[in-house]
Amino acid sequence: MLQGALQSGAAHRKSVFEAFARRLPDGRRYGIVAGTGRLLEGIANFRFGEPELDYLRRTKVVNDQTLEYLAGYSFSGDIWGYPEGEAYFPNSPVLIVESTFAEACILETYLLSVLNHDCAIASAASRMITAAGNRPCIEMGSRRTHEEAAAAAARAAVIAGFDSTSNLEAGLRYGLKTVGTAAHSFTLLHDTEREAFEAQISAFGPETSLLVDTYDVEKAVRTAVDLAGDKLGAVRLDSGDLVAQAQWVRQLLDELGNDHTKIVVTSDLDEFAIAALQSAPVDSYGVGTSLVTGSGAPTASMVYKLVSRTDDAGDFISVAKAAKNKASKGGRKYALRRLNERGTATQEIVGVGHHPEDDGNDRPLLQQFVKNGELLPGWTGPEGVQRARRRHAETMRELPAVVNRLQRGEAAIPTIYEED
């Protein structure tokens, strides 16, 4: 596409892209933006060395004239969009790129790499947050994806109101808080429980997550207060039917005089598992394959389409996508959340080439991330996660019926477009 637009001379028309869902996941009634401070962080550091270049020349993939302009490529246009955190809905313009074709060009796969992960990933944590209630979960999914997918997971979930995550490079890289428990190899390393449960005392306190399902739950737990006392932190089951066993696993932790140590269950939970284990006496969730997959959508079906351009007077023109079930909705677009005197939303509008009108109550959606090729700050690193977070936590206040149960069906409120 470069190569073609630098021949014909139409690379360097002014253009605006648009990264947009279609549709939301069967079931789903929103999506939660994730991934753009990752996204930014990488648009500001994206250029072509001499590996890649020499790549590009040896395999012949592209001519002389192309590999000159990738050279010299850094963006230098401007980025908006929704904040991370932020719920969206269908055709929500949730990041929009303005600059030449050709800049804007060559970001798509990996502008849609992450975005798609990554507001995957939030989407499904934000579900699991809304049937954990005021319980904590945490991120656990590092041994069911890709490496740097992990780290990337472990972002999103915590931005939509995950508490922690056991991925230490996560914590790294974006500050977040990390916990962990032993597995059952630890147990197992030992010749008995109750010595695979006095290491662990001796190393991290009596404080200590102890897990007590290896061999016989009863026992473990006896064994396990017996050795810590009252002080326990807290026991984690991981298999069984939870439900009855954290009953009487509670029961029992009651009896022996600890009713301060906490119950932490994992074993595949998703959404629906989550919210089955409200009425059982658990303390939080550890959450792994199901997040980190996209708890059955492992994709957010963001494209990333031509929505306006300059013609060769230099004049903008809407340009949209006709083709059947994929068609687009030409020219700039600028978004609000419309809100009643309440605060709860009822609509999006997005006005197509102007700004919508707001009636004194609504919350524009739109914030600039880039401009002129400068990255504003607050968008990355620890801080952008932390700002995400509150975002997530505020979008979703305005949400009440997403909020109160996992509901099915169509979008939580319609986008409304108003034409120039």
The other form holds:
Protein chains: 2
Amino acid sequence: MLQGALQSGAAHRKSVFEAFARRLPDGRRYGIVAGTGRLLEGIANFRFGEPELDYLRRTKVVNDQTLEYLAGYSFSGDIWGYPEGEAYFPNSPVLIVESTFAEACILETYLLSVLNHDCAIASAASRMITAAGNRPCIEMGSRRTHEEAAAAAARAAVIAGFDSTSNLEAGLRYGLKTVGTAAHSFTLLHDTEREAFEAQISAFGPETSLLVDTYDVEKAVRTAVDLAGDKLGAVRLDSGDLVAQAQWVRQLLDELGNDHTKIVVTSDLDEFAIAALQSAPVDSYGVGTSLVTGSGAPTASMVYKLVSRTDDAGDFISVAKAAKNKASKGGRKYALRRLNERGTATQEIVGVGHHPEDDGNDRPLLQQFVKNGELLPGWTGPEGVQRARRRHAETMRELPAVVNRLQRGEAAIPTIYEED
Amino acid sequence: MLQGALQSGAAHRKSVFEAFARRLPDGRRYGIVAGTGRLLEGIANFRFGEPELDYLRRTKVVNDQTLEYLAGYSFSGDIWGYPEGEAYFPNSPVLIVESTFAEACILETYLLSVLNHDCAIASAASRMITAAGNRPCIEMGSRRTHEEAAAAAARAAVIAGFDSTSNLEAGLRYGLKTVGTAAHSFTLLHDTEREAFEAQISAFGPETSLLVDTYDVEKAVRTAVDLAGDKLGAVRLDSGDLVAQAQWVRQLLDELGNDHTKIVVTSDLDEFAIAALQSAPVDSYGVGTSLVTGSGAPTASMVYKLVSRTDDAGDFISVAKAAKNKASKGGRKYALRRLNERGTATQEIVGVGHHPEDDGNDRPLLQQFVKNGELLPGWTGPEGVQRARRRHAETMRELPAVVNRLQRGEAAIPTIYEED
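I've shown you the form predicted on its own. Could you give me the structure of the form predicted in complex with a further copy of the same chain?
Below is the whole assembly, all chains and molecules, this chain first.
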């Protein structure tokens, strides 16, 4: 595309691209924006190095004119969008890139990869957090997704309210709180369960969490209390009927005088399993597979469309594909969340051109992230994650109560196109 | 776990870990192994660098003894497994790691991430290839998955028979054939569709593929033929009823004298949509979302279990978790594919100890990849990908015809545990 556009000269036309999802995953009420901070860091460093240029030259994928353009590439335009942690709905303009066509077009695949992955994880995580109520959720899914996706998933989960992650690399990169656990192999490695527990307590103190379902759960709980005493931090259950098991393990711990010892449950939990455990005496949830695969919706279906570009006179023209089942709205958008007098969101307002006059109940959604190629402060790094986490919590308080329902249904608020 | 095991001294026990899937994704007949080559390259370079050690020190995640162990880490054991491209079934021992507990335990998350992701993609891709018959499939899903997962997905797809990928980074890393396409934005960028087609033909010659559904498909096909003549390489359809559209576009192209111009279809294809297009006059399939998300099964559910370890006397003992719904078989496994007299696979034979005497119809499945920490040649890099692609084609010819069915069902062959 770049080579064709350089050939015609249209590559240098000013363009507006928009990333949005035409629909939410089947039955979901809302989505959560994530990935933008990671994306902005990536765009700031987006260059074609010698290995890439050499490959493109050697394989004749592009011509010399295009190679020269790529060798000098760095993004010099503007980027606006919904802040991370914000809710989105069908056709919300989640990210807007304003630059030459060439500059914006080069970013397409990378930009969509980041948003599609991270929004999918954050959207699933947010529902789990709602189902978990006040009980902390721990991200433990690294092994069930691509090794780099794992770190991004941990970041997205924490934005959507997860307490911590077992991914140490994500802890290093994004300043996330990390927690660890022992697997069954640790118990099996030792000659007896007692020796395994002794080793763990000796290394981490009695406040550690002991995995009690390798052999016999009751025997393991008794051994754990025998060794760690009433300081025992937690026991972890990773198999069986978690509701019933949590009940009698809680009772047993209390009988043994360990009413401060917590119960952590894991084992293919998703938002529905978490909801089913609401009345069980469980203290925290470790969530793996379902979280990192978006709980049935592993990609957010975001697309990146040219919505406006200049003509030969330099004037902007709205453009959109006409084909029937994939029609898009052309034009540079504004986006507002309309609130009622109680501060509850009622509509997502999207329009082309200038904001209507604010009547006090419309919250503007688009923020500027990049200006003339310069990253604006506060959106990236550990600071960006914490800010996004706060944004998520605030947004969730503003959305109507229907977002707490796990049943399938329509988007929680409708997206309304306002004419300019 | 490492710190606890260093504390008790058990970290240095010789151990055998096994990666396997307890079940195939719901209704699938077989899985395809992928990721091993990528994993072996990663393990060869698996070290803890100063940033990681500093982070672990600073955050007090581990103690000094553990830090010291990590600083000196490099894998020095043996790795065996199913070669990439091979089919697997429930409980097939896809990868076997033999080393000290400490060395094998450190690899757990990374190893499972790679296998769970890449096997999921290759398994989905293999079904698409079966559905596509002789028509080539092109991997075009990069934008719908994490940016690094995208390159791995392209690699896994090519192993399972995809012809090429649109991911240039994957082309660079793994020597894959790459292809490109133009998006609707390229057409919208230009003042008319004709100008866009002219630019593309001028840059790539008339043999290029033109996207014809931005405005009106019939008009676009006529314009394309008008500009490129009978050398026009292909037209791409990306929306609407692809079966009906392919029919009349084929007729139109033939009427215009372009019976050599091909029809490429894209638009949320999966194995079922590809099967539905079998009788339509389509020449190749571009597959995106469904491929990179494993077509409903984004992770392969592989687990990594300690199956054997030495005791204080240095003798190996088989170990396995006893808890009800997650029981595993202990012991270092062998694995064979039993073939009937026509060379068709009938059983997956897994046992502990030594192979039974070969009766000529049992094909051993485990190959050695790493010996005393040294990577054996032929499994990694572009060579490994091509070898895996051949392995996949050979294995598919050997499996019973039921693997060609897309309907849900049981594993194509049963996994039988043989007693030693």
